[in-house]
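Presented below, as structure tokens, is a lone chain in the form predicted on its own.
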Amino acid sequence: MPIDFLAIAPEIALTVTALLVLAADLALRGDAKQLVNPITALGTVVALVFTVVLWGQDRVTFNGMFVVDDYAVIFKVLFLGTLLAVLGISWRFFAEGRYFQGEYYFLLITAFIGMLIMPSARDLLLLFVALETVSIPAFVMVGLRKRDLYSSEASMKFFLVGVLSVAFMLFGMSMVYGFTGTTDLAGIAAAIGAGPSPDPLLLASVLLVIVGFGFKIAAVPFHFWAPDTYAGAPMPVAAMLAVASKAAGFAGMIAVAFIAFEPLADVWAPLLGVLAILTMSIGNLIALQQRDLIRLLAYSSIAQAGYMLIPFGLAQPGNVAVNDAAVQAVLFYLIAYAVMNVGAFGVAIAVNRRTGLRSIGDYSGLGERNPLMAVAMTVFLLSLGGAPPTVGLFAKLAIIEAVTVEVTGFGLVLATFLVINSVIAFSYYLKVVRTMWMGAAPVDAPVLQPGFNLSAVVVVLMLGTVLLGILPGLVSDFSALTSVQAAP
């Protein structure tokens, strides 16, 4: 079967825009080292055209193992806007920084060609590949700061329970070969449903897979390495971890539970159910007691990677309205996730950038010494909140509508955690904007002025939050016609 170049033409682009990322490195000298940033922003800005040009077509390629769809579109729009977003937080920070920029963004244009072929690909293989490309350059990002021996720490603890999850993973997945003899998703989907009650140790399997996204999304109990690894790497890289690195382990996980183990849905739905209560309620109870902005972040990133798994705890066997809204539902929330997440690392950046601090008693008198900058974070907070007229509103909503598609009390109930939960989260969010508002500014405090590129950033963001907010439909019209589907 001839090769589809277009179907792989925006993973082709970041590809040749890596390797001109290394050729300028290594031709430019000084403060030009600069113009890397620029260079790999042009080069996402391609591979978005070639996307969007893919947009309303089914193209497969690789006999059946990489797909394009609606559903990988968006997931492809979503990496992409993601890494323009975080291009635009990290000039500054590693231009002023002592960091390696050429190796940073080579290494961060990799990680997102892993990110794009994840929503597309149809095969455990794939799948694999993908996940590896995505967490082998996020290890050495995560270690950048060469000289901080917090950052080696961060770095190596990611990179152990990387390792760890590698193994359960590929274990889970050999069994699953095993039983089935294939890796084609369909196929295995085929294979379990067509043969009688499935045996204990295929279960096991099917779990193993699903416990190794689970490391990736970082759900509870394989959320130890968050906390630390964000706290450890610069923040740009944490930034990335927390919002495109967790929404291509959602896509793994996506394409693995609605197509591979479907058939397998009321097995594994209602531990992921459960699962996902014990992972907002202890993200958010630990953030609670967070000093520190990162951590609380890290942990708040825990809370919502629970919001998140809620959908997966509906699903049911050859439910095909169920599965469809769940899927869109997780969509629609990694979408607005992404949109107010990297906000709120840019206003901690500009902050961080000019204090070399990041406490949250650090942003006392925040309204006073950068208005901009302390509305931004507020609406960035008050939307992970679910305040309205904020997209993280109609994120929660979007969570809630999947779960009356079909009422069961199972549903209610993960239903009801979200609503506690949000309150709970409020609680936190509120105590960092009452800091920032009410705190009075020290004497010494200096003058924030986060620059034009991070500035520009941060309020693209905060008016996408309210925008999205306004008019949700700008994102729901669109995930509401997909559906993740195997290779035809």
Second form
Amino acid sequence: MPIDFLAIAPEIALTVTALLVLAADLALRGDAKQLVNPITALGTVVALVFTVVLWGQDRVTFNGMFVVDDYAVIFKVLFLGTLLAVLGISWRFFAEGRYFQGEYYFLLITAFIGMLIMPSARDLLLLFVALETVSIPAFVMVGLRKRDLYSSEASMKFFLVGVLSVAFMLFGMSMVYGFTGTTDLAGIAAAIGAGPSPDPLLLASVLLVIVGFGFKIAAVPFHFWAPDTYAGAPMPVAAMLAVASKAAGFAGMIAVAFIAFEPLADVWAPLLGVLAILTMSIGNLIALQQRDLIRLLAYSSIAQAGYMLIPFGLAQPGNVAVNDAAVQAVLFYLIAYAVMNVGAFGVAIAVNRRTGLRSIGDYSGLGERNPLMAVAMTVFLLSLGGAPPTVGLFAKLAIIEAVTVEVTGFGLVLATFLVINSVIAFSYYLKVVRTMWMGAAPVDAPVLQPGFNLSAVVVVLMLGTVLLGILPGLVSDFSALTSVQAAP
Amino acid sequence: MDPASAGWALTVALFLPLLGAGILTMMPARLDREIRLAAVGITAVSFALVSLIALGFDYGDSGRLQFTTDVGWISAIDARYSIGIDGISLPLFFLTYLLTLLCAIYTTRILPSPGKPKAFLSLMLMLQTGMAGTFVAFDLILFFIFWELVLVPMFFMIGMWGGPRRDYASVKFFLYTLFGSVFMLVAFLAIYFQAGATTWNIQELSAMAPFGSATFQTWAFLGIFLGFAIKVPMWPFHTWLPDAHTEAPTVGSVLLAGVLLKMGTYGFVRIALPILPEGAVRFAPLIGVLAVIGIVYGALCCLAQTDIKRLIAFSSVGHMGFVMLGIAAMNEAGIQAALFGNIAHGVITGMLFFLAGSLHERFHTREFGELGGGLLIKLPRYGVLLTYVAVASLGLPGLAGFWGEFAAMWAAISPGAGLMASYEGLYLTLVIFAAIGTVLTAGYFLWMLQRVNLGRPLPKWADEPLDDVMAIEWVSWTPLLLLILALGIFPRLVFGVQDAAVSQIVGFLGG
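Moving from the form predicted on its own, what structure would you give for the form predicted in complex with its partner chain?
Below, the chain from earlier opens the complete complex, with every other chain and molecule after it.
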């Protein structure tokens, strides 16, 4: 069976870019090294074009291991868009800091290649390879500030937890293979569905696989690495971890949960529902106590992962309407989350770069000092909370909508927790907003120099947050059509 | 303007303030004077347009939706951009534009620290679109967006231009109202799916009602009730109000009392009653009890206040109690009374907050003890205005405050929708307590007048040169002062407009 090269064209484009970046890094000297950033951006745009072309084509290759349906295309557009934004907020940060830029961009692209594969993978092995391709470069990127103890600690912590979770997952995968005799997701579903009531050991291994992804999305109780890692990592890397890497984790989780283990949904759905409640509640409650903005964003993104786990808690075996609605809700939320969270990290970088400021108090009077950044941060934080007219409101709406497709008692419990948590979350988002607008600017406050690229990214994301808050159809018209399916 | 074809006018009127907010943010901050005048210009043009709409409105057919626009918006969830205006919406819509214009005029001269008219007026215009949109949106999702849209600008208005406890008040306002509205959103979604997941349109859903089991109606109504009751606010959900009202800058208080609170009662009449009639009837006695507790409790709290602005804030709790009592009656007279009380309270209490704000501008205190008495001697014109508005607020016949309260009690004696049979005694008791409330209301307002207006000025104010009512204040207050009298003499101005639309709502309630 020949390989369908168009189907993997985006991945190929990124791979070529990665090699170009390595070569360019060797050839360029001194200040010219920062040109690897635009080279990477160019490669990303090429990959994006190839991805958009694939919309509506439903291609399958590598014997059904690799599927490019509309669901995968939306995820890929999300990843590549995030990559472009991360590049924008990375340029000055890495050009001015004492970093090895070539390494950084190479690793960044490599991680995104793994992400692109994730939503297309329909085989446990390919999923595993994709996950490792995302994780291993990330371990290194977190530790890029070599002389900084925090960065090294963050990297080490991330590495140990990451390897542990992979070990769990691999163990679970091997047992699933032992029970079902296949690594093909659809094959696993068929084998589970055909058999008698499943073995408890099989259930345990299913949970192990899901737990492995739980680490990746930083769900409670597998979240401990996230705040330390985000705080220690270079900020653009933290943004990447909080958004893209988390989205990749969700892509993998959707694939195993809604394809391979779909017949067992009545086992894992309640469990993930409980995890959703714990994740959003604990994330939000701890976020209330934070003084460092990055740690606040870290706990906020843990809480956000909790919201996105809610639809998993609704899944029912064989109920296509509910399951499709659940997947669409997660997808929409991820897109909204990417737009607003990368934006928030962008503003954090603008404040932090050159000055090293990062506590919430450092944002005091930002409205006076740099109104653009302050307005943007306000929009992003209100959107993370879910206030109109921002996309965050519709993201929450999408989740509640998934709950009401088929109302169950458990679904209502989940929705109630979502509602209460949104209110809790607002109190810490508003704390930052209040500091920015109602706090007095310190006399010796440094002047922010965000630079053109970062400002452009922040402005585009801010406009996107508001535009999607007025016309969510720009995304939901596409995301609502998709469903995650096995290879035909 | 032809109500059938000029649907665009409503959309333009709705988004003109938002556009104006955008224009203001583009203007350089140093153009202080120009920014304030631009805001007056924008609100004046919007008000003129709304006046044209009001003139073109077909009053003979006020139950029908006019100036409609209905286009697709979010196809994935069938949400539509559908707006229109009928007899219930029109008075509130008109009041929104009038009050915002007056606030803009007022702000040309008076703005509390830290100044920044650009930010303040942009927020006010954003707020205007949110408030106005709530009254004309006929799609639940669109309604919810407008409903939530008011939170952010009001949060900033209180938080940046408010009094000493602004931090606490602004956050409390935001979180409290948000808490209610998220439950409301869940209820909206439940309604949508229960009704077949095809439409969010309020009128279509009303026509389909009643749907769902009794349990569904109860739960869905409870969700909606939380959202609206907090906004109204009904006792015991009122605790955000005294803080927000007291700390907010004058313009913020005027718009809070004048328009924001009305969104809650409007929501009850527009959405909760017609779409969930069974739930509404089941909850009606409870609403009535809470309303009357609010009346008496609000009045007792007023008697204990030493701050004139806080007193006015608590008086809102009582007045909104009368409005809710009217709704709890579930008959035509009751809902008419509620909607009339809405408008009257908006005009009167808005005006009272203007007066309290001006008092603070002059004396830099709102404590009765420090103000002393003798305002009629020190600032005679101001004193007369205060008397006039306070007397209107306590419900003197011939002024606007009377009709809403009187009619609400009259309606509650014989509640509709089958409540008469089982709850006659309860409603009669409620009316008796409400009547006691009116006496208490008269008591605290007269006491306030006695402490502020009568007697002799304190020695420390005697030689202080204080301006009596200024020209800018006359300009921004006269329309309200006239409306108070006009609504008192010709209540048909509002009753007549609402009549047909209210009959429809009551029709949905049945029995």
